[in-house]
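We begin with a single chain expressed as structure tokens, specifically the form predicted alone.
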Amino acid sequence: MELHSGSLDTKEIFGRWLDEQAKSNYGAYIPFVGTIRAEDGIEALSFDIYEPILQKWFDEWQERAKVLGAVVKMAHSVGDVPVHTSSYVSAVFSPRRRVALELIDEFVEDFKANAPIWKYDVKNGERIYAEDRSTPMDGAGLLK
């Protein structure tokens, strides 16, 4: 897993995981890029992370990926990130090309109900939380 400050460079980031993975014998290589979409007049978007949480999820799709002898990667962006540009990154190798479709369906879907980002629009060089599109996450509000 890998954070970084504003946009992707998706090329470098698809570059490096295909180096990294260049000997590995895996017969497929499934990646999936999210772009930030010009919509409600919005300038970019703009992530916070708790990355413990993030982390620990992300390390359990490790290990199922692992026992289908697939691996899983992913990065995503912190702070803003314009419009047209990529704010998320993630990819599969596996042996089997059904093993990865199957697997990157999963895992992109996965992150966008459970990982534990925060979302604001950025508009007028202002960020506004965008509750609207957020998904809560269990445990997360007012203790009783």
Contents of the next structure:
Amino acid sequence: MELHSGSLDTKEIFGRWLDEQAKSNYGAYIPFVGTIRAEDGIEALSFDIYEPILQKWFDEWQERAKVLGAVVKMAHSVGDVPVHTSSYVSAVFSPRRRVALELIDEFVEDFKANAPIWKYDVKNGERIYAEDRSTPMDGAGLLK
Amino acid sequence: MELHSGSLDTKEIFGRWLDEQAKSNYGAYIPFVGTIRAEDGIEALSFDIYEPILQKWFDEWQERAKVLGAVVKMAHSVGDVPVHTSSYVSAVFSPRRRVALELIDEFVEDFKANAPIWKYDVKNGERIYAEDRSTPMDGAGLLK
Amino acid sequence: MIKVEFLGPIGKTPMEIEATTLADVAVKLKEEQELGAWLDKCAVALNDTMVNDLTTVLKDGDKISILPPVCGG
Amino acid sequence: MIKVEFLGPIGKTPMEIEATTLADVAVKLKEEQELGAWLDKCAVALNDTMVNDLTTVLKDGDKISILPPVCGG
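Having gone through the form predicted alone, I am curious about the other one (the form predicted in complex with a further copy of the same chain); can you provide its structure?
Whole complex next, starting from this chain.
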């Protein structure tokens, strides 16, 4: 897992992960690249991350992947990321395509639901919490 | 759709497709990279392709993707591809992640089932049809 | 005349035959011993479009392609 | 003492409270008016591990994190 300040260098990450696994004999490599869409007049999105819990979340996914003979990877931006640049890359390597296709779907969906990352719209230099697009994590409401 | 003689330059393809869509405002980009696994003592896999029907198959997928507001891409090798190098890259670009995750799965699975491509193991320089791993296409047996 | 070509691993040289429907083509190809193991698992294209109906009518100059089991990727 | 920290957009400075279970923490936090809109949609971590049980027993020096709705990617 890697966190970067600002936009991700997607090509560098794609190539580096490919090279790292070049001799691992995985038949399928599926990256997911998330790019900031220009919409609602935003200039950028901005991200807060709570790293200790994100790391635990990611470590559990590595264990899940390992049981399937697969590997997961993840990179995310911290701070402002301008529109048309990327804030998120995750990936699965697996010997077989079915495992890889199913795992990337589950990994990305669980990331959206449970990774401790908060998103803000940046408009006129102001940071506005993207509350309408945010999801309460599993177990939310415990203290209500 | 692009066909290349021998191994694919995966990084070049990933980056070029990313650049082509840099201003298209797609939020999700999911490439699938297929790499030749070292197994059963093969040196390489080798591929025959019948391009006119592959092109039609791909054009139909482009239409299907368009209806969903998405784009599909594909690159494949012709001829010999040594182990640990890549023979196949396909990708989906979509505004939204759910469409992209579902489309890459369907696109890759239909590719495996219906793209007119024949695979051969290369052992001791000899080309042996990979019959046990091949799938009859939709409609097979019409003339039996 | 109808041209019939055999793709990928079949390794048979193209044939020219007389036929007015795909059913006629089936009859002709079943006479070819070396195709015995192939026909029940091969799909068929007419002028590079996949076809599924034996009653399909053919015209002079048509091209039939015989496609054995595939494995791209 | 138990430290309570509020992550992401909540924007509240950390608190130090006395509590022996998570249920005690709930009672204390409900007294904080500015948390009114947050508690029903926030998840909770104890020493950086997600927790789901109000009877969870706390000890001196524990850290509670309050996690509002997320949206990575």
